[in-house]
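Read the single chain below, which is given as structure tokens and is the form predicted alone.
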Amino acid sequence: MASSILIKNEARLGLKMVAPAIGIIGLLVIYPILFNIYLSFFDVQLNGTKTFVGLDNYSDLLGNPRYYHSIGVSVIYLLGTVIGTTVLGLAAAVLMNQEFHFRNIARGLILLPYFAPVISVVFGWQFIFDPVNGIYNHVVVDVLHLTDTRENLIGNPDSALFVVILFDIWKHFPIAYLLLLAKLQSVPKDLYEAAAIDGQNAWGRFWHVTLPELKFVIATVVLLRIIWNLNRFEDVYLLAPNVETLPIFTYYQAFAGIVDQGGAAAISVIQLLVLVGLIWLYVRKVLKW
């Protein structure tokens, strides 16, 4: 009897302790999601008036060519950034797992792009690709003489997409590097020694020992990068606002030109469903909960 009372008291105490966190999550996360779903069924005017339109926002969205264009841009962006960050992070992790002088300094320097303020590095990249004074055009045109024309790579939406992909790979590969390096350091040395005794060269040891050991972490990195980059806004918008990924297209729908906040809410709801599916895949297939 006393033990059951004690368990109930502990349960009440636990509920009281997590209540503030639950309240904050509900206020900052759950309420905006529910309100956004609510708005997706209305025609929202700038003066705040709302007219119920049912599924019209969704049907208009599915008939909007810009929406499909933004999906195509987002797919290219996701493929480029996810593959790029994973491969570069894996290469850096394998390299930094080797013994060499000043390794700890090199490990720290690799993290700088990830921790640098995004607005600062964006200005740096814009200067690099500036068509008049940029380093890229100076090297390509004046030094290597590969072409006579200076290109505005960021000003052209087609080439700007690839600049944004390169920027994202450079900016965010350190997180993949950290996760993969942490796992690499836990791989027993005996496995590499046994593989070497079996006649495996460096590539064979990487293929038959390193990759199988990193399979779980690589899957985690890939899924997390897809989830994060599907929502990526500030990096893309600050560097090249003419690259219309889904978050940029949603922003333009809600706040620029002919404002359509109901349509923007519909985009967000569809994107939310995709993210929920990806999170479910991550939890079930990777975490195996």
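Owing to the predicted nature of the structure, the values given are computational and were not obtained by experimental measurement. Residue numbers count along the first chain shown, from 1. Rigid core here is just the name for the largest C-alpha set that superposes within 1.5 Å across the two forms. What changes on going to the form predicted in complex with its partner chain:
- Core-superposed comparison between these two forms: CA of Leu55 displaced by less than 2 Å.
- If you fit the rigid core between these two forms, you'll see the Cα of Ile270 move by less than 2 angstroms.
- Annotation for Ala256: C-alpha shift under 2 angstroms between these two forms, rigid core superposed.
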The other form holds:
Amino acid sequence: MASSILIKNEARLGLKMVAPAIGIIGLLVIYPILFNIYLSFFDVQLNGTKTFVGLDNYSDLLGNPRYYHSIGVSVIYLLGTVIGTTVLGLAAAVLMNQEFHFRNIARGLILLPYFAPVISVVFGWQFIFDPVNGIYNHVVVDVLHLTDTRENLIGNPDSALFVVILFDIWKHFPIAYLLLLAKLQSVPKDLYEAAAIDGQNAWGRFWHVTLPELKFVIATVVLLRIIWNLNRFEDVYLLAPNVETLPIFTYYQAFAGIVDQGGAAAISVIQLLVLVGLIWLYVRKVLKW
Amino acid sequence: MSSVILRNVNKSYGNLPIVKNLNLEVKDGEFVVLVGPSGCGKSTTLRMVAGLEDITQGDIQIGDRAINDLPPHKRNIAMVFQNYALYPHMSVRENIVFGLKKSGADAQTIKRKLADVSEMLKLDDYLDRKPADLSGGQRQRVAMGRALARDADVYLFDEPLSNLDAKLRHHMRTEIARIQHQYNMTAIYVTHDQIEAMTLGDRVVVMRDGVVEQVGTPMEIYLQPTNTFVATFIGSPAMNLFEAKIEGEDLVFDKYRIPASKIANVDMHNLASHETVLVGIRPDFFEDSALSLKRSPSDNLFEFNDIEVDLVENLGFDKEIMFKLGGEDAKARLDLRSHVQRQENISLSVDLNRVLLFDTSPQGMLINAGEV
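Switch from the form predicted alone to the form predicted in complex with its partner chain and print that structure.
All chains and molecules follow, beginning with the one already shown.
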């Protein structure tokens, strides 16, 4: 009996302790989500007047070819960036786990792109790909003579998508690298020794020891990258506003040209559902956590 | 199976020598134990044979292959690690057959070996478990099984029992001895535990500071240690050493005169060149004179009379007593029938055939070397 009273008291105290956190999360996360869902059923004017339109926003959206196009762009963007950052991060982590001179400096330098403010590096990248003065065209056309024509890679939405992917890989692989390196350092050395004794060469040891040990960190990296990049806005918009990923499409829908906040809300509701579904599928079915 | 030959092997880290000019031949089917205090270079030596450390100087040969420049995965060796090093993401079964598969064994062989090993080490019930779900003793057996399943030229053991509790350690020690005899494998076994060294080794290599102090069968090491280091390192409690003056034909210390000529293998002429010697007597070789055990006229006994017992520890089967001899602390291990009490005066007898003499140089070399 005494212990059940104790448990009840504990539970009551626990509730009091987490209440402020729940309050803040409710205010900053739950409320906007709910309000967003609410908005998606209205035609919203800039002056604040709202007219209930039922599922019109959703049906308009599902009939809009630009929406499907942006989904396609987002899928390519996601695939490219998630795979790219994970693979490059893994390669860098394995490399930086070897012993060599000035390793600590190198380990630090790798993080630079991640620290650098987006706005400044974006201009750098735009300059690299500038059709007239950029180093890219200079190298490809004037030095290597690979083609005769100077391309405006960022100006063309199709090639700009790949520049944007490349930019994201460059900017965000350090976070994958950081997480993977931390785990790599804790892999017991004798596992590698045992694998070597069991006849595995360097590649076999990577495959049979490193990868299984990194499995969950790699999974975490992939999960984080999916969540972040499905919602990624500023990198894409600043570097190449003509690449219409879902967030960019949503932004145009909500704030540019014909302002349609209700439609934008509908997009984000769908995106939220898709994201939740994706994560659920990934965590429960792929990772079996 | 293969022999292993180490020729003038040296290992140093920078300017710090770890193993100095080591020579050793492990014969085909022989079980050799490297024993010594921590930091003596025994593990480093083993790891050089495995290829996990490179060799600064010298040659290592397995069978008739020089292996200095072969990476570990090409040496065809099996090894049991101190911390087991089981692959955490693999089941016990996968752990055991991992190396076997890589070596290109066919499915039939793999199945048979797995069955053999899991029966021998009683792993049948755990084959589908992951290492994380096993106790320390079970993990140790899996590590053992992984090595034994392999058809390796040499089996290496790096303190495989040091993480087990005393009872389990004893059990596994017996198992290893049994398996080694059954398979007649060439093995090098590193330990700091002298009991493992004595019980497992066909031959024992005692090392200190990167140098081999003695190589011999366990009984040679025990009865004829080449110097005071080996004498005191092997055997528990450690051998008693008393400094004695040489007066004519007698060794004199405290109030005792031991006739040197009655001690086994003593060259009196050689002895005369020393002023003092160290007399080494194992605690096990003292007897309580009051018990008159195993007496016969041919026995070559010396009596230490008037010994005051400082302390008696009853260990069940035998008892250890502590006393002073020539001002030094000394220990004796007596039969359980002895009735010695603390602070009692007793006499202890010693078989002079078992008494060792060492010179007083820093190495403390054995003077009366002979047949065991």
